[in-house]
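Take a look at this one chain, the form predicted on its own, written out in C-alpha cells.
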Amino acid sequence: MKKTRRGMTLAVGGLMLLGLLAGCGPKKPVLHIYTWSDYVKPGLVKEFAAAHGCRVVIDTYDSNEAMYAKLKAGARGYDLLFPSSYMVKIMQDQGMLQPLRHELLPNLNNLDPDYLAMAVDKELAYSVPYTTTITCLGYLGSRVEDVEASWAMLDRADLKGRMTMLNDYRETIGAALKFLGYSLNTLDDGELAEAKEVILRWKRNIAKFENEQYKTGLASGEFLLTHGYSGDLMLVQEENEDIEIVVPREGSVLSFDDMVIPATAQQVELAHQFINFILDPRVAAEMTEFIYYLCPNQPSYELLDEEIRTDPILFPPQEVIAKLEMIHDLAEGNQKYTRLWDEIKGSE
C-alpha cells in the first residue's frame, strides 16, 4: 500500500484548509467542527465544502476532558464534535447533545452491525460511530529484545526512562486493571488500590505520561516503547518501519469515537449532511486509509487496500476482540478514578 509521508500530508492539509477558507464567499454557511488533531482528511473536507456550498472550520483538542471542559465553560459555536463513547454518555445525560434526525442520515445503513452491537448508543439516538481503535503497545523492533505481548513490558528495568504511558486516567488505570485480570470499569476499592500500586511501579520506569509526543518520540527513537492508540502507532510506522505494535494478551481498551451534534449547534442540517457524507463507503474507506483508524462502515471494507484489510490491528482476530473492553461512564464512580489519578500524578 502506498502511504503518504505524514509531514507532507500535514503541510498539504494545512494549505488545503487555508485555501478552502480563503476561497469561500462571506455569505456561505460555516460548519464548525471540534475534533482530534489530524482526524479528517483535508481533501474530503474540501470535497464536502464544494458539494454543499459552505465553509468548514476545524478546531482541535487533545483529550475528551479538554473538549468537555471547554464546552462546560461556555464555549459556543460548534456544530459537530467527535468525542469518545464514554464522554458521549456523560454529555447526553447532561443535556449537551441534540437528538439525531435519521431521515437526514440515509447512510446509517452502512454501519457494521458487529461494531454497532458493541456501541453504547445502539439506537444511534444521539451519536454515530466514526472510528474504532484499540489501545496498544508500540515499540522499536530492533532495539527492544524479548518482547512479550503484555503490560508486563512496563516493568522492564532495561527500558527505564525510554517508555511512555497515556496521560489519560481511564486508559492508564485501565491498563493496570487489565494487567491484574480485573475489569477496567471496576468500582471495587481493593482492585483500584492494587492498580494504583502497579501504576506507581510503572511510573518509576516511564519517561512521562503524555498523549501526543509519544508518536514522534517513538518514530525518532527517543522512546523505545509507548502506550498508545492503534491508529497513531500505525501512522508513525510510515516514518519508521522498525515500529512494531502488539495488543497485550491480558486485554485492552476498545474505543469508539462518535460524531455528535451539540445542543448549541447553529448549522444542524449541515452537520447531519457531514455525518452522512462520512458514512458514504468511498469516503469511509478513504478516511480509514488516511488516519489508520477503522471507520466501521461495512461496505467500505471491500474498497480498502489489501494490506489494510488483512492488518491484525485494524481487523483483530476474535480471540483478541474477546479480551477487549470499552470504557463506560461510571456516574458518581468516576470520582474514584479521578481521585486515584490525582494521587498517582502527585506521587514522587
Given for the second form:
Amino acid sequence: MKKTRRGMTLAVGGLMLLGLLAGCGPKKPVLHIYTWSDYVKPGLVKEFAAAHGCRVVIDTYDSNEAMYAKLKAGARGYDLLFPSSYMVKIMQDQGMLQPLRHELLPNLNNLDPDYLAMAVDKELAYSVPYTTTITCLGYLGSRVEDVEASWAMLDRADLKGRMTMLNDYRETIGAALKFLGYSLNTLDDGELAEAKEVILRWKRNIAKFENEQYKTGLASGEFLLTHGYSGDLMLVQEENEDIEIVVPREGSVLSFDDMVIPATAQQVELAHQFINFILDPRVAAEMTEFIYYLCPNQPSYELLDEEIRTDPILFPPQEVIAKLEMIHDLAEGNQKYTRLWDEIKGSE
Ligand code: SPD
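Having seen the form predicted on its own, could you give me the form predicted together with spermidine?
To see the whole picture, the full complex is given below, headed by that same chain.
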C-alpha cells in the first residue's frame, strides 16, 4: 500500500539542524529541542512558533546513548529532550532533569490511560509520553522469500550482507534475548552469554549495525531486511511500497519516547507550552499521521484517518502487545549490557 499523506520528500540522515524561523526577529526567545530524527511535523513547529512569538531550533540524535553522552560531555542550551523511558529514569536519578509544573500542562488529561498504566513515570513528575515505538523487522516483500515473522531471519544465509541491525546496545541485545525466549531486561549471566553468541553469529551475517541509513537503504533496495523502529519503517513505505513490516513472534521492544526538560534549560515556560501544545488532540493526531508514531492521546484517535486508525503497527492487537516488553533501567546491571556490547563490537 503506497502511503502519500505526508506529500513531501523523505528527509533522513545524520545530524540535522533545523531552524524554523516563523516570523523571526532578533529579540524572540528561542526554544532549543534535541530529539530523534524524522520525529516532528515541521508545519506544527511553525504553528507553535507563530502562536508563541518564538523561534524553535531542532537538533537530532539517533540513539538515547548518543544524546546522553552529549549532555554528559557538557552540552548545554537544550530546553526539551525526547529520551526513551529507561533513559529518563537514568537522567532523573542523576539530577539531569527538572520536575514538570503540572499547572502549565492542562492537556495532560488527554493521555491514553491504557498507555499511562504502562509508563515508568506514572505520576508524570519528570516526563510526559510523546510517542510509542515497536521495534520491528522491515523487508522487501518481492525480494525476500519464505519470510517468517521471527528474529531467525537474521540467520538467513541467502540474505548475508544485505541486512542491518540497530547500533543500539539495549535494542540489539534485547532482540537476541527475545529470540532465545528470555526477558530483554535479564541480568542472568548465562542468558546474556547465550545472547552474545547469537549476536556474534548475526554480526557475521549482516552488513552493519546502524541507526539511520537503514531507512533509505531499505527503500533503495541496498538492504533487503532491516531491524528498525516502527514509524521509521512506515515512513519509508512511502518511498517503496514493496516494504513490509513484521513484529517478530518471539516478542520485541515497546518504547515510549518522553518529553523532558533538562535541569539546565533556559526556556522552561516555553518548553512546558510546547509539551502542552503536543498534548492537544488535533496536534497529536496531525503528528501521528505525519511521523507514523502513535502519540498516546486518547481524544486524538477519533481524528485520525481510517487507514491510520486501523493500522496494526500503530494500534497493535492485544496478542501482539502481550509479547512486547519495555526496556528498563537496570541500575548497576546496565554495565553487564555495555560490557557485552563492547565485546560484541570488538570481535570479528
Ligand atoms: N526516528 C525516530 C525514531 C525514534 C523511535 N524511538 C526509539 C526507541 C528506542 N528504544
